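The chain that follows stands alone, in the form predicted on its own, written as structure tokens.
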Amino acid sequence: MTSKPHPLRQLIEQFIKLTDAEWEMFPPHLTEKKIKKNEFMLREGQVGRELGYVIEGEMRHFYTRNGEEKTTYFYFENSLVGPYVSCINGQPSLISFEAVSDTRLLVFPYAALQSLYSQSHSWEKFGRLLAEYIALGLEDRMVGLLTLSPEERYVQLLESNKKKIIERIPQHLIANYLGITPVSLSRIRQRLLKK
């Protein structure tokens, strides 16, 4: 009887599919870590050196500008977070990493995912489909804010694969990350109720 694959491994395998052998390479650069509700994986100004895995949890990457902090993205379970543009470039964060609650990651430094593209042809190929991911990401992202108002924004979540973020996170946060207030939002949701 096969064991099944470590959750982390499932989702790389997601972009590519390892060998045994070149998955053994990378559990040794893995350290459990816990960060509490409302604490930081990293705080805007610092610079990024690891990226995470989470296990449980909730997580929330956001700017602050003005004084305001402008949520742009949520993080659960099975999936990667972390400052990947400042890992990459050595330049301190323009966005913090908090916990929206209790939660428990599997870090790993960057160097050491550099140092796995540098070994196996599929690792190299892991990062270059990461990073392909991530641009998609980001460019619905900015689409959306730019060009659908914010009920569209709303409604455009409520049919997505994101509900987690309906389900889950705190309507305060929702209305920041749709970039409203929580009043305008609650004025959309009663609208939406009586359509």
Second form
Protein chains: 2
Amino acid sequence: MTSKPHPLRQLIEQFIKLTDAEWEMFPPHLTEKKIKKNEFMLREGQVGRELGYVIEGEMRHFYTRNGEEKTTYFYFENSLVGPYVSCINGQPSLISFEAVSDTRLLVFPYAALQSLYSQSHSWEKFGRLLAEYIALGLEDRMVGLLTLSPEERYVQLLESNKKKIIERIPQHLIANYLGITPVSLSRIRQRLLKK
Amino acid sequence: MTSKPHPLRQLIEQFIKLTDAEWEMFPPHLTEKKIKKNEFMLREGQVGRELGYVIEGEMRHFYTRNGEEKTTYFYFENSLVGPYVSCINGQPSLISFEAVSDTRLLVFPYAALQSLYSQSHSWEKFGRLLAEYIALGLEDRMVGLLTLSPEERYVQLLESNKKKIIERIPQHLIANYLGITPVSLSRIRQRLLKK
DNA sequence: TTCCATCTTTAACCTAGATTAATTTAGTAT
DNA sequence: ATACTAAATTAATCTAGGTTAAAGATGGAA
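Switching conditions: you have the form predicted on its own, so give me the form predicted together with another copy of the chain.
Below is the entire complex, every chain and molecule, led by the chain shown above.
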């Protein structure tokens, strides 16, 4: 009777199968960390050194532009979160990572991941597939911004498999995510009700 | 006296150094292909099988949304072009790839690249770095769409290192790229002149 | 319960960009 | 040159979303 695999391992194995030996390279680098509501994993301007796996909670990341926050992503349990871009390019992050509610993470240094990449072709392949996955997601998001009106983006969000966002994120942050103001989103909802 | 390295090898080696043996795995898969102005490398709905390297010319890619084209990228000499997303996920491409003017390419099957990935850790690493590079570019573009007004996006384009787009791409396609109509771009230019 | 802060809605007004259509300019082919 | 097509500008009108401000709703904390 084998014990249940680590949930993070399960997540990684959605990309690539690992031998036990390969997996075992990873856990020594993991540390549990709690972030309270409205606290930050990383603030804009800091260089990203570590990434995290969400055990439970909600997080978001946002840009600041002349004082205004622009949320571009939400994270829920069982997903990877963190200043991926800053880790890759070594530049100060343009993005802040904040807990929307109390959140528990497993964090690991990006350097540890890089070391796995170089030690093992399998891990390197995981790195490629992860980057490709992220690119597909970004592409999708970009196309939405370019080809849909705010109202259409909201409708698409309602109809998508991203129900968690609708259910668990406050409306003004959803508005932010859609690239509009809370006032505007409220009006859009009003308009849609009348149909 | 060594001969000058292949320009495509130079491009790849901006990501990762290859031994001669590793590089030599690649050229057998390369074929030169000419695409005339307004002809397609791939049309929406087809599954992507091959990628290309632009020797000379200009290309663009665009989405179609209720009959309207939305250009999201331009390609010039010495860059990689093609239905990367479709190659990765095996789904019919949502994107069409068209030559803006007569273009010469070196094309190669995506399967050949995948085979290199699995044969060599170095090539796999190249795959990761390429995907990461693409993700960084998409992130950048997405942030621009989310945080800047059309006018600000145009100004940013003027001031960016993407001069080639301004110099070599017709204005109505630039408008498309900025997510606005040609009429609107013309007005924006007018407005900017008066400052 | 009451109080306070946050979130959401509503209303009035403003503006950048969309739309439609007409005009001018530039490019290309014959 | 001429004629034809595509590209760019200009003008008039319309509208979705922004802005500002005020009023309701919601939810905790004491």
